[in-house]
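Below you'll find only one chain, the form predicted alone, shown as structure tokens.
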Amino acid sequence: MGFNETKYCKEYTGFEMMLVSACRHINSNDIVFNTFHWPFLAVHMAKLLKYPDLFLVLEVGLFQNELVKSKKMPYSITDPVLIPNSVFTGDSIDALSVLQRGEITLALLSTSIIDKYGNCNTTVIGPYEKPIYRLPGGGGATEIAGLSKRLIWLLDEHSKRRLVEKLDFITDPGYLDGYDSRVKAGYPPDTGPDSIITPLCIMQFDSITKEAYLDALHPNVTIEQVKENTEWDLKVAKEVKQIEPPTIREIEICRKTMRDAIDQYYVLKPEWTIYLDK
């Protein structure tokens, strides 16, 4: 193997590939609205892998530009370990005002259910007035989805029940009904979803219709597999990209982050963690 040749990992899960792909979408000059759950892991990976001084804004009002000194995974965005590393400590109004001013260049959000226009439901399954299930709600995600310059949705299961034709309820706005409906609703024209990253693939949004389409496949995944597990008739790019597997370094950092998350009481499905002890 040549000196500059990249070494790739041969064994990894779709969940790990989703986190690695999300981490790769983060740029050094981004101002990131850092949110809890899987985005928290992807951002932590980006800091460990490549951008230790990445600038973060947390919903509780913390502004950071360096790794947590202990390098330990915080248990949430309210973990006190985050405060000593903050260049400013305020409250949610301070954090959300940065969103309102249009200064957030990237936000990552995890979601329960998403439709073809990038709208998200974390509120109810079934009718709002008499739901089958009531979900935890959006928290600050509605504002983040409405005002971030670039939004990436992370979906940890690629299935028809999670990628649906029509939502029972819109908690967080994507492109609403497609085309210019988002702008007509009053959202800034330079905001909106950029992509949906799942264990199988990356979807992006058509510049005119605003409908999600298959842009890139994770390794060892087929177009048919993605389409079969998406409820709507998913459109496909003329040339679907093939995403590179995780590098050895990426997977090492990914698994370290996952172990740290488990230590901090994150719940990870057994099928996501099968390689953690290797």
Given for the second form:
Amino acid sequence: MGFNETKYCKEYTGFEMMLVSACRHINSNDIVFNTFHWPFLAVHMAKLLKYPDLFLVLEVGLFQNELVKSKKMPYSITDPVLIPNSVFTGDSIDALSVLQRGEITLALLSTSIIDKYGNCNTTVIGPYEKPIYRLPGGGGATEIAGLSKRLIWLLDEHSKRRLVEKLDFITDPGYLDGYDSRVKAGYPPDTGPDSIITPLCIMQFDSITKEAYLDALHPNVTIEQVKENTEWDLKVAKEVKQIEPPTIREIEICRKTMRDAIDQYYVLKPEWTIYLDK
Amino acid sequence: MTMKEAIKKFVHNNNLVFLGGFGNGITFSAAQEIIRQNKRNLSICKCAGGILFDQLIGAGVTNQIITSHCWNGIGPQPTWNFKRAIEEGIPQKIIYNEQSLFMINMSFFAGYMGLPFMPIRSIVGTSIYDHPKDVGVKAATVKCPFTGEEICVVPALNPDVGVIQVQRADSEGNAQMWGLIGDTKYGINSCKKIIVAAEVIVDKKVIMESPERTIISAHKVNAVVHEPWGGHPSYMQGFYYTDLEYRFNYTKETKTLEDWEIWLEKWVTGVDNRQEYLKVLGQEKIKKLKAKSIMQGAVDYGF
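Mind sharing the form predicted in complex with the partner chain? What's above is the form predicted alone.
Then the entire complex follows, led off by the chain already shown.
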């Protein structure tokens, strides 16, 4: 495949690959809506690796374009360390205004359950009136998903219970029922999900049906493996791309970021962190 | 006025209550006094509920929450009282009036502006738009008379009473907050009765040195409470940092109903007020959380 060069890392977890892939999607001129919690890590990596002055908007109404001058990573979007490191602080209406004016070119959001049209559910599993499992609710993701120009969903687990045919509850809008239903509902035509990044692959959305399809595989993953772990009958690109493995440098920054996150009480599953101590 | 007196006088059973603070200055002291006074059937509103709402739910104080999110932000980890109430009806069934973060902010903004509703370009097509079914019309779509565009509108929220925890206020109630404001300014101004709790009470002259920091002015404030550390375990910019350890452990310490009852007794019902709570917290922790000063931003107001 041509990925045997020494600059690549040989051993890494699917979670690390997901973060590296997310980080690669960030461009220097993006106006990024930065969100808790995995996007926070991917954006932090982008700042350390390539764009220290990346412009970020947070839902609390804070804008920043410099690395936080602190040894610690912010524990959340509300960490007071962010305040003396920002160019603007206001309130949540200020953040909503940036979204509504169409100024956000890229948003990354992590979610737990997604359907084939890129809609997400962070509200409830099972019937709404008699839930099997109650989830927290969407916070600001509803608007961020609705109004950002390029939206990237991060899922830390690729399984049939996470990538489903139909949701019990739509908390965050993707392409709703597919085709032009999102625009008909009233969302600006230049907005909507761009990709879904999981530990296994990257999916993109068909330009007509708006259904997610397999576009690119993470290294050492097969098409069958992705299809077997997706609930809907996943369509596959004519030529599925092969994603470049993480470089040694990318993994170095990724693991530094993960360590900093753990120091700030982020809970990472043991299977994601097996290489952290090496 | 003390927090005890203010809550007794202004928070009544069946009220809709706004609780301020998004990260910065979350009204834990006020909420715990509400629990001690055994208020019942409160509806509570706040852009993100977190472990504050979890405590009010677990103590059986509230039967309706109006918010966009209820979880422990440190981890993140579940809030068990919230889950017990919704999944099992323990200690009672509650209604979760599903909001998005910006939808509830626009409802406060409408209340702040003295308007019946505000337009918003989101929530259409989602299940938030019309769930739950038993809270009446949560959102609607209207036609803009100028452009013909269809746009979603959300109703004003005007809570019966609201509480905020701020850095400083004068004795009349002019209250100043800096750092993150979140939904606090529009939320508190939309309320009918207002309690201001402040880390320090200052002379009015101090307020007038930087009036742009005032988020609510005294003309509509009903009670001023001097309540140092009233936001713990959240932070107050310039005063103290988040108690990450305490907030992280909260999920573990409240997992079962029995665990929760022990926690509640230790931190809320077993103490009489915030001063006693701080004794339980201990001097060592207080010293550790105290903010290191960063004085900055003096400007020239000359003319």
